[in-house]
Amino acid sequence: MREPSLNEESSFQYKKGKLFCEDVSISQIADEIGTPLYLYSHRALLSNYERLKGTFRRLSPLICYSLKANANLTLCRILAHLGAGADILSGGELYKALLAGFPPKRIVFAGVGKTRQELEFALRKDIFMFNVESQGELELLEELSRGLDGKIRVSLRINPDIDPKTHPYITTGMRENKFGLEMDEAEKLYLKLKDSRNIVSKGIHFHLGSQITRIEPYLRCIEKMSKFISHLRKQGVDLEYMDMGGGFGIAYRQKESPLDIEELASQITPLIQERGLKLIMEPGRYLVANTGIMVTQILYRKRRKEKKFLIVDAGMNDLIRPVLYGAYHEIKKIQQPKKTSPMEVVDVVGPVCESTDFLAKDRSLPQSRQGEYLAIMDAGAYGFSMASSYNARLLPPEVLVKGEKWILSRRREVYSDLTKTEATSLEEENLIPSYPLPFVKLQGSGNDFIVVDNRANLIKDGGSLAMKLCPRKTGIGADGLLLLEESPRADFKMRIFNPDGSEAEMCGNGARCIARFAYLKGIVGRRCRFETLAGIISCQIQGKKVKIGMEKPQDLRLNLRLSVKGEIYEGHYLNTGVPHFVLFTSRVDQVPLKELAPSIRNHPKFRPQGTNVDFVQVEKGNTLKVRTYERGVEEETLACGTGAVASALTGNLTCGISSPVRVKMKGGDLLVYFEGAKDNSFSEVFLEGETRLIFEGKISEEVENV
């Protein structure tokens, strides 16, 4: 029976143009988080297991999920709540298995390397088996079994020498693998074992190789065991498992046919059923390939006379088994082609400094376009298990989809990932010095700020370092201190320290500041994200005016009445990413700011983070003149990005301005866009106007001992 391929019942599927996952949208998903990314399919998992656990169940098998095909720690947890054991090959993926919640009865261990501290750490978390392969092992877990209460299982792992007719590389069942023990040797050790005080023989295991797609190869093995076992049996040694471990291949291209595991359920379990035998299987591929894709971007096209090459943003260090193996993965578009789109021969191709870096050669797709998003698909396995951060890559996010919705179950590495276990602080043993440090300043309608790059994390208070850097007389004077740093959820983060060290958790006219030093910088494009503490930012570049998107304002309050010093004031109150109270006047110019703002900034009301405070007088023209207060600075600014907002909305609720909306500062004019609803709430909310380079320069290490 043929296992249905990707396009018959798959989980990844065109609807309306374009590639799903279940029911979203990978394209959605790939704009939101970027690639390269690789991405799961939660029903196709467990349509895999059911499967599998259905076609055997007249054996009731102990189905170990082996970790080396993907550990992903959610798609773990997912098989171990279904019930599935763990095939281990490694102290890590006992670790991992254990943190994703496989019991340890269900736990088997197998490679033929284990060193003793990887055997005591299984044996203190009294795994269920170990697979032993060399007579040294099983010598080392004697030694080590002494003193413990109960006995060590085992099994003894069988090179059959049988050729499964798959890839040389993944062939472990012959004579010249490493793999396992020859049968009279096994003998002899079974032998022995029936005098051992401590380790218990509970079964016999093989391993044929992997992606085999032919039954023939588990019969003879079978049959070779089941002989095996009457023969170990008739001189007292009388086994209780058979692991017959995994393998079990798919159909990577649309005219393979998979392994047919019903006819090899029906053929294997009279065999083991007879001998009276529990079964365990060790499936990986099986249950994660065709789960999973991969999601890159075209960077460029290049042609050479005899070539033509899709140069992508995923290389041979995010998926090897091309290259290791000449693995073929079938390659679609996001974009569903039409059915007269011409085709064309190319080598898809990685930013990897390797001749061998490669994901298709010699491959007939439909045109593609530079920008344009191709899936690999049947990805779920050995395709992020086994990827590396060659050329100092970053390892790609991992994404599970379940039917309308989707989670990051493995965030995107960044920077600081690549020498989290090197030495990076030798600053601190005085062997590198840690300064000059280079800043730029920029100013947005009179906001000015010190902009660093922080990705490498050299500065780790930055409201200390605002405190030294921002002040006009002995600092290097500015509003603010930027740092651009590292994040898994977008482009870049931004962290705002204010003069006095406090942070804020968003700053409009620094977030346009930073988003053109990123841009000037080579960070990002003319398009970016970027996190704040009030949110993602979405931002456009467009030579020296640059434009924001903005959180949806919060926690508004219309008409809302201080006392202050005696008088009442009414006034608005919103968040538009830090607090903002405004209040209209007709002569913004004569309000006593200096003497009113600290009241209301410090009004019991807003405690206990205050708020800044905005005076507003509306003009002709949609347009409003601003003054404000801002926390954390204690004075009054040139200009406020999210007071500008917060003005602007208001200015909307209760004055009926329209978008958009102009709004003069003493720094300069912004432009606020927004879409208002009946219910007061806004939506595409933008803020909008210049940026300037004012100088670049080194913070020396003098400002430590300022």
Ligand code: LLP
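Residue numbers count along the first chain shown, from 1. If you superpose the two forms and keep the largest set of C-alpha atoms that fall within 1.5 Å, you have the rigid core. This is a predicted model, so every value here is computed, not measured. What changes on going to the form predicted in complex with this ligand:
After superposing the rigid core, the Cα of S27 is displaced by less than 2 Å between these two forms. In the core-superposed comparison between these two forms, the C-alpha atom of N290 has shifted by less than 2 angstroms. Y673 shows a C-alpha shift of 2 Å or greater between these two forms [criterion: core-superposed Cα displacement of 2 Å].
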Given for the second form:
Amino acid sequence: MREPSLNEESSFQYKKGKLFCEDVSISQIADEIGTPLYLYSHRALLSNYERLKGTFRRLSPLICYSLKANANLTLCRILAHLGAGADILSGGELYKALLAGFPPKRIVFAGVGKTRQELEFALRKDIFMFNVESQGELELLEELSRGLDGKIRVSLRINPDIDPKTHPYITTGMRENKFGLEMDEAEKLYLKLKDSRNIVSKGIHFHLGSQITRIEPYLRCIEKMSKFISHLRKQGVDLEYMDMGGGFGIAYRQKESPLDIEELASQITPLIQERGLKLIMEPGRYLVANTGIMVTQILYRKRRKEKKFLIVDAGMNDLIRPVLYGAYHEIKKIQQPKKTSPMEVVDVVGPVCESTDFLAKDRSLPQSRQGEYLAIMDAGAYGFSMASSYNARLLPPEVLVKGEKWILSRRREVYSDLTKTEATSLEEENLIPSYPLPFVKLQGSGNDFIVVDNRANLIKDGGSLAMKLCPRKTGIGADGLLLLEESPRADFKMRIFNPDGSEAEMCGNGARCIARFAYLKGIVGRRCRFETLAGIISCQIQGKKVKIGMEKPQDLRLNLRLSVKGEIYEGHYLNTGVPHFVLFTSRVDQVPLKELAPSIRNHPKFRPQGTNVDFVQVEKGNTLKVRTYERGVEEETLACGTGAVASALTGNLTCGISSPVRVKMKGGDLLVYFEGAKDNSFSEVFLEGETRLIFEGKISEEVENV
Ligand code: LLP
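Form predicted in complex with this ligand structure, per the form predicted on its own context:
Full assembly next; the chain just shown is listed first.
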């Protein structure tokens, strides 16, 4: 076994005893969002693209990234931005390519089985080139392009019958493979196309296969195609483009040699230039394979007489290449092994119920323990893009690292993703009993909530359930009912119902409680985003503490004077998700809140929606003492998150207190973070506080009769 020495240029290097991607420790990401996960390096992607472009610069080819290798939107966006085009195989890939920003004039479309709908979609978008693979497809294109403005551009995909000497499953350019047209068949079609009113033949296309590590097959094929092009020219068919497909092989093991692209470029440049052709290429693997790894955790170790198994949390559904092609992916420990650490021969296997579920067989690895993370290297190509949900497993998240930063490019699936395209009629016909309905009670700074996972949509009327459950004597007792529901825009949606049955837009303490609930139930990781009626909330969970990003506060009105019961009260209005009226006072404990607050809450100035009311006393050290009367609850509550934020922000504007502000409420302390601007606006507003899980239980159907 060789030492885990890493290529100097690699974006994946050991630093301080841990494997890093660029400047981020991989174990930190894994700790935070869990495993398995895919991780990509921005720097590696950039350098692969620039290297390819530089190597072939004398031909200035159109580099069409083959989306099938990895259609992750973030990666696609980066490549589109660098000026790459796209090679697509399906309507879905076209959709993603357009969304990522690849201009239609740089999109080429290959595939033996393009459907009528897919062709129509591509015609509507006026993509650059259809790489046609059969006579039938050409006839259909002819029919569909009738009546369009201008002619559409096609290349015929030739099956050159050349063995690229790669794995038989990824060989595409041999006669026995389904791809492309034979040369004499293609010749007839080219000649026929001369008379076409709707179609112009622009080029010739081939693709020999994938993971090709020798340049000879390319040279032979380009030679063959060049001759064919000259032969066609003599018959009046003048082709402009040669599309050489993809297939550039990489080194999955250090002892392997990748395709020598420098040599390939230097040999083909004269051939292409001589004939005045323009070059298109469709690299997939070359651009993304070594930009990505899959990170997995060792769940268990198992020992047999003849074998040792490392059972990890990623399976063949996450990375199928080892099983499907016997592909080799190097495996590294995230914790750098010591030079002296003993080696062992293991099978690295996943949790899927198939004996073929392995990532490596008889692999010699430095000894590792249960709970350790492993990196499956070079998994950026045909990794996630071939992943499935077999065994109802959740598709893993994808992360992009750039320097010291990382972003969650795709969140981990949650259970409800598994059923979102399935019919839900069972539940509509009441075949799934909704009772007993599990719930959790949590409290955040003195606000208590009943939280129910309503992703199956069993609760149709949250308002009426809240009215039954919130009363302390006849229900469970709570300041509100929180429903966690599906969201098309974020990890989940929070709906919050007051005890009077009304639905609130947002509640800071409620938001923290539901985030903790989602985390405890495995619905989200430590960071998540969720939808509320007041917008998307981002959130970080650390133990009991939950910190949420608040929407930008709105409708600030300072020094508003209200006349209440014949007296004038001055305060500040601010909407921090819900409306708040904040009054500063020197002795908050003595404010006759019960008498005063309802009249302010219902004051004509705040109609029709009314307002919450906060009484605030400034203390030393950026600290506020706050009492809040909450609309909907219609009394003073022990704490109110949006009220704490409104108090801190108006306190900043009128009393000069600065971030972070400690807000003391009866139910506990909250911390408010923010950045203020000169124009009295705020950004980066965060609310942090503790949440507590009080109990879990089941709601019985008798609640219906309350
Ligand atoms: N162009 C066409 C028409 C293709 O069919 C392919 C890949 C490419 C370009 C990109 O090939 P690349 O540069 O990535 O080698 N799942 C297999 C590879 C299948 C390749 C399919 N066609 C694997 O994991 O090895």
